[in-house]
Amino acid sequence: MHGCNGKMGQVITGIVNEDADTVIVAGVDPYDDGHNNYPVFSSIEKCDVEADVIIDFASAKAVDALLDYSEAKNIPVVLCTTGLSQEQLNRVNETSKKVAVLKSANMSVGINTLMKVLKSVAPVFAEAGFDIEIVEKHHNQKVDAPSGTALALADSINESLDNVYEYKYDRSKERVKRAKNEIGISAVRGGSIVGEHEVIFAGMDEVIEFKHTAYSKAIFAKGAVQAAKFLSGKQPGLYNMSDVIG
């Protein structure tokens, strides 16, 4: 477990402790007080424990060393850390040619199922002239906007529409009518909202809404554990959660 003492690392630790099919054999975290029931190493390079797969919920600055280790030890990695630079994303692609890597903007099974649904219905609504809007809500500590998940939802829609749509993030800067080939993305920040994403297809005299609400971080942890089970023993390649849910 890479980043084992972070919030997500501890949630995953709890889930694995209740799962008869999985066990955490080692953790990696620069800060440790010895409370985990597995050995913890201060850096990935120091870890000398054999494993079937690595789950990563650390930080972007630790990803380079993680990929080096994964490639050197030939251990598949579920890469959950977000905010990677383009250079790091390129490195992920290169690493996936030598070892299995699973990367997803959101580890929730529900969100990834929603993405598959959107790919199916978006062409129908677009052909009928429906406008497309996405509204995402998160807690007041989240610094990036829009969320990576909102962008992933927009990408899922756009891919099904031959990528002809443009994204509109802020309508306050110009006084113009809404263009037909745009997907509006709005961000709300407040309180302790874990995560809420709503996709709106607005037509003449009717509106269809798809909504996903996360009530705790556990859904992302459960998805990561499910992804780890899927990735263990897989051939080199770049996978995502849509592969997991099949």
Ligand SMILES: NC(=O)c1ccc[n+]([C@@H]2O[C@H](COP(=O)([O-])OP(=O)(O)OC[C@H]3O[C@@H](n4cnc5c(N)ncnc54)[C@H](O)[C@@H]3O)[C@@H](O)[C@H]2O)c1
Contents of the next structure:
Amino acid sequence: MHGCNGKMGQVITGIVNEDADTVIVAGVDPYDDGHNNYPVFSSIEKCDVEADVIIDFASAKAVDALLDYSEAKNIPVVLCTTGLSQEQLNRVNETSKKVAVLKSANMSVGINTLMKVLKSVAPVFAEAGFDIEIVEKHHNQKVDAPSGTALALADSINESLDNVYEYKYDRSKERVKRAKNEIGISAVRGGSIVGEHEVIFAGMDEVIEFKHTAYSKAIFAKGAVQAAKFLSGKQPGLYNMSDVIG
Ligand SMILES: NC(=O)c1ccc[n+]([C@@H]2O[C@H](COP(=O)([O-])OP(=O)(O)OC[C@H]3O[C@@H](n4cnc5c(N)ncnc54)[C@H](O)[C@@H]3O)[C@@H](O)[C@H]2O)c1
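So that was the form predicted alone. Now I'd like the form predicted together with the ligand, please.
Everything in the complex follows now, all chains and molecules, and the chain you saw is the first one.
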């Protein structure tokens, strides 16, 4: 477990402790007070324990060493850390030619299933002239807006529409009607909201809404453990959560 003492690392530790099919054989984290029921190494280079797969929820700064390690030891990696640079994303592609890598900005089974559903329904609604809008809500500690998940939802829709749609984040600067090939994306920030995403297809006299609500970070952790089980023993390649959902 790479980043084992972080918020996500600890949620995963709890889930694995309750799961008879999985065991964390080692953790990596520069900060450790010795409370885990597995050995913890201060850096990945120091880890000499054999593993079937690495789950990563750490820091973008730690990703280069992680990829070096997974390639050198031939251990597949479920890469969940976000905020990777373009250079690192290129590096992920290169690494995946040698060892299995699964990367997803949102590990929840619900969001990934929603993306699949959107790809199949968006062309029908777009053809019928429906406008497409996304509203996302998160806690007041989140610094980026819109969320990576809102963008990923928009990308799923756009892919199914030959990528001809443009994203609109702010309508306050101009006084014009919305364009047809526009996906409006609005961000709400407040309190302790874990994460809400609403995708709205608004037509003449009818509106269809798809809504996903995250009540805790456990949804990402469960998805990551499911992904780790899927990835163990897989051939080199770049996988994502839709491969896990099937
Ligand atoms: N893909 C998803 O679904 C998803 C969901 C939640 C969070 N995330 C991402 O996962 C990452 C971690 O999230 P978090 O909420 O657990 O953050 P966090 O800050 O609570 O935990 C990160 C942990 O990584 C450790 N760390 C720092 N440098 C390290 C290194 N060189 N090697 C190993 N560990 C190192 C830190 O000490 C810390 O314990 C973030 O990038 C976050 O955006 C992704």
